[in-house]
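Next comes just one chain, in structure tokens: the form predicted on its own.
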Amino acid sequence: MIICVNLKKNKTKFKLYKMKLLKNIFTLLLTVLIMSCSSSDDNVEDLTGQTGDVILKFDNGVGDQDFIFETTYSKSNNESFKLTNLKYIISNIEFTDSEGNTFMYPSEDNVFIVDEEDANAAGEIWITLNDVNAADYVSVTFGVGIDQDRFALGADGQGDFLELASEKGMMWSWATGYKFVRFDGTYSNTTLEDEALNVHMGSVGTSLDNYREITLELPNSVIVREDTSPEIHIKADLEKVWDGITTATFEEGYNQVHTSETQTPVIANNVINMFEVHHVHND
């Protein structure tokens, strides 16, 4: 009889112990979960108000060759060319981050001339963008030339860029507009040698819009922070200007391209496909 009472007491104690143990385990797990959530929240980087610089490096080439002035390069149809002048207008640079948010560089400063004459010893032309919103960007978009909205601002609305474009020979006249690209040199084929080559493609006022935009996916994220200056290395393959979406042969008149409604759109569509991001540096 005594043994039976003791067994009941032991069972009751064990049950209470078990409940207390389960309660302690539950409390411990809840504490770990709360601490984990708190730690996760603490690790989220606050980028509010933070900005940094981004450098675009444009590197001109022809196929797998570096571009060098006065060097002869072969193209299709037994034609070749060499250039003494190579420049183009880049505008409306915009970045998209990993969550789909976009950052457009301020409009008044968002237009540049990439001029091979300005290249460094490595053959790169740098565009430095200051005060870009901090984020992890996965693509970059830019236009080749001047869009109609900017042109509609009139000569007075172009700011300092109008003077720069005039100095660089990237204007016809204000009524006609900007030259979006300028490639000058000579070409040769099986019957001709060192014939004049001048490709000055652009919109013609508002009657012919040859402005084009391209979006380039980045091979790895561009991490913009206040203490970093990431670099995006963009290769421009001049071979695609004439042997691109459409083959443009010099013998058929593409040695002289200016304001033609037929020729200039062909060059415009070929030009935007000459760009690719070679690599990205984050530092």
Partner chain sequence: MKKVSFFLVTLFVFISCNKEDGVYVPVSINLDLPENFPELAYDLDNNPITEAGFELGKALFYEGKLSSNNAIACAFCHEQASAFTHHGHNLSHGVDGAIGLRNTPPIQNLAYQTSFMWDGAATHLDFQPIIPITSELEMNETLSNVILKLEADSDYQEKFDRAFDDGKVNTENMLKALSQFMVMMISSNSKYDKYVRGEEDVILTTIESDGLNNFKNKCSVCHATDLFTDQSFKNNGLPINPTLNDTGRYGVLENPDDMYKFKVPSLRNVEVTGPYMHDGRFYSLEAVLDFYEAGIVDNGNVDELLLKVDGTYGISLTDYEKESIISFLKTLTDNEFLEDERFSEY
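Any chance you could show the form predicted in complex with its partner chain after that form predicted on its own?
Here you get just the chain by itself.
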């Protein structure tokens, strides 16, 4: 953090110096200078005040297959599953540039539901972020679920998200909280067939915090400018939900995960590690 602050200070100093210099230069030269600023040379390009859009494409899959509703996918321990619901909450999206400067999307708009039902024909769910500060970003950070600070605000600043979450079945009705992830369907193994599979997990008030964040390095910089709409293609591998950091076996109780203090953190830790940036498009 301290490094970030220093860098910003240096940047400001540099700008002041530049402005003094410019004042003493002939108007024509100034124009030339500005023109050279907007060339491809990053070191002199002044992006102050410039913003652009960024699109995050979430693409759910299972191992080396695309995710399709009602399709059976196998996992460890001779178990398989198929889903009818696949949703999760993404929040607190933040970008970092190569100098460590960060851009956090405005908090009140920085919470989204990624719902496979909303996917386009290619199976992608798009989150479009408007007015992102122009920069060349090298990593993206986001969380799955609702962090404690946001929850502590109560209704404040939540706008229509409460309704959206409620409509999408991402709120509990027996308790007040968000379902951070929701997977519904059935599972089978060598002896059982089409047993109920329901993972509805989140934090439980302040007693159990299952919000998790991850930072993904970008394979190439996302170049945000006024006239570009770069796309970050994020793959989510559902295989990792049950065969991730910790192996979760349906028959041992992971077919029904709701508020358990032991089970929900396992799923939370597996889920946050299912994401990877597949590629970045700068147009």
